[in-house]
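Shown next as structure tokens: one chain only, the form predicted on its own.
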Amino acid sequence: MFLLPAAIFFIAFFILPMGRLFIVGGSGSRGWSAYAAILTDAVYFNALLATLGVAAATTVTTLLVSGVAGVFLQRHPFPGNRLLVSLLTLPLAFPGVVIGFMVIMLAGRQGLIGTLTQALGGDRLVFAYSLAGLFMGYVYFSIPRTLLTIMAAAEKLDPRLEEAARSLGASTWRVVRDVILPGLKPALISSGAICFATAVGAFGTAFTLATRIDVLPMVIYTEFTLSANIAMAAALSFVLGAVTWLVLALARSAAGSTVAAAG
């Protein structure tokens, strides 16, 4: 009954756009070798590596921070707990350009960090316009997207499993490794995949900060607007979309079901 609407939706919003991108990507002066150029041309390949590298670093850092903070905030209610969670999720309201501007205010040429390092007798520290600045911006907007998911998963963990493990002599580290992390596994994988996919395709923050570096969204923008190389922009877009889809598909397969949900 619902198969036809689902098929129409899938064809209209996935097959047709991706198919069109794929065909346009092979229609330029390079022909179908445009896809090979992503790996053989140093500019495109380095942009791909930079994009995947900063996305991976963002994902790992975000999961570490959100995992610890999410479990703590869920397990240890205190006065102001809800206010703190609201403040931590505030970046959800900001577009990428605003987050990029905030990074410039912190780590730009006239930023707070540079002013402090210079006041302490050192050189003015400026890193807003590098991969480090982009990483900072990505982590800032990724933490709220994973924190709430992990808090919801932590709420469903059965504390009796942890008590049983401790009663059997398990150390705190073993309880975390063998009880808490398996229980959070689906949430960690799914939110990590979304974090990675978002960082791979984020444009607003990169547009604001990436004056010295090239990541794929910026390269696509440059190829399309400045070079009028629509075919190469389409090929890069197809690869970017395919990588994102693959990560999300693998995460969905790997997430499985929680093993430590509350009974």
Second form
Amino acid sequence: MFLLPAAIFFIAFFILPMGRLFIVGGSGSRGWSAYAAILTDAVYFNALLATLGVAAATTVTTLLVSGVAGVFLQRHPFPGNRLLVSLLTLPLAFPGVVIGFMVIMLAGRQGLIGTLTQALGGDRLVFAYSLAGLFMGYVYFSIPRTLLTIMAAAEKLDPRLEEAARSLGASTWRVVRDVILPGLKPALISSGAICFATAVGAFGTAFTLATRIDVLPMVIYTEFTLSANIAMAAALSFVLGAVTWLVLALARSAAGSTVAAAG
Amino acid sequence: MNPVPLAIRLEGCARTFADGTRALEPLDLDIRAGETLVLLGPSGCGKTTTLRLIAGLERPDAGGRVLFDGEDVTARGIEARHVGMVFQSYALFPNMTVAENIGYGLRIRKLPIREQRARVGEMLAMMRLEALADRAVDQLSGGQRQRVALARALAVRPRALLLDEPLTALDAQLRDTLRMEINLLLRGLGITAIYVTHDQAEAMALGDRIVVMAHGRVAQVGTPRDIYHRPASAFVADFIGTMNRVRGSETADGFACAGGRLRLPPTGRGAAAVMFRPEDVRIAADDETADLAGTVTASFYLGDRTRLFVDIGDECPLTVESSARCTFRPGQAIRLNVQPDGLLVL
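Now that the form predicted on its own has been shown, please provide the structure of the form predicted together with the partner chain.
In what comes next, the whole complex appears, and the chain from above leads the way.
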């Protein structure tokens, strides 16, 4: 009875659109083979690989940066600590388009990095309009989302556990491996899953950077608007949604029931 | 089987925290090889800081030195001091089973697998944990957890065992049982042990010697008997057990006070207050020979004895213990004798 609102929400906003999307995906000139085409057609398959690759790289990098920074910031209260945390979490408020524009300012044709490398006597380094630029934008975009979760988890780590491990002879690296990482695991998995799902689906940043970055959201956009291939766009959307859902579901089961909510 | 017990020496060890708080005034302390030394005191007295200095979890302020068997280990972290540590919160690794927790230090030391298994088995047997070897630690009771923590600390055969209020989180009955087990264990192993507690009964039961601390300083070091019967200061006397304090003045034939006269042997320094413990007071059968006269203000039946509060006209009522079979009612007149050898002048 109490689940009814949730069930209605789930049916109206998940089952119905996904079902419709699935059917539309199979209604084009290719028929149901549109789904097979995602794996057999090089354009779609490469886009899928690029999307998953960028999302995976973004997730790993973000967790690495946020993990180290989060634990450090939580443990070492120095003057300006809180200011730094609020600066680091500022991009939370930025839309993807703004992030994309910032990447262009940094690594675009007139960008800071290009000017710097040229001044140092090398070629003008420009990578804003490629997967590397997209990766940078996503990492910047994802850090605030993971940092706060990791800081909250780091606060709950029992310092006595680390002292116990050290008393048994554990080096700093062993303490990280055996105590800190297992303690942060639920937070890493849940925030990593969010980070991955966001990076898989983010469109604004990619669209701002260039139209020729072949990630799935961009391909869906081109299929839909330029080629008017609605069926293919729907099939790709369905697969994108399914992949994202699968990653979140796997993360939830890996992290255990306690973090299901956080995931 | 166990390494030779370690003698520990602290020289001028003070500890000031980053915010300027002085947790410990310069402290000199000798801990003999194989003894159980209890650091006892109220919270904030510096006992845990002292333990953490010995462990290597804290560094003393400049000038302080920690010596293990004469060797200066001040600059070494805990991972290089080879001491076992047991915490109030157990600090068991939640992602490992009981056996994995116990074997952790052995894995760090890369002992051959066969020896690791043997050593873990030995510890499980010693702490009666065999049936729980494969359990997750969150499935254990508090007492079981602390036994796992002890087994884990002892598995690596440390040179000294450091225990930071290990029984505080347990309920009273379990605390008594585990205290007895720890006592037998420490005596059996002959290991140097430093035990921090705020519970004086625990300190009395476990310590070969007790260091009573207050406000970052040592108030007294001595055997439990010394500390109880010959407290060095009013603080120690008050902190350990129950102490009665009576004000008055020393006279040629004793000590005159409200309610009568105590048979105080001459001290030669004109005592203005004397102290005595409840167990040194007897309820006088004969009014003629009684030392003190007073009125019962309250009576508490404790099962094995009855505790009385007696007003003799001084500032605080006296605490007196009598046989459980006697009954008293508030307002009842009572006469008391205080054993002369139980009288303390500080």
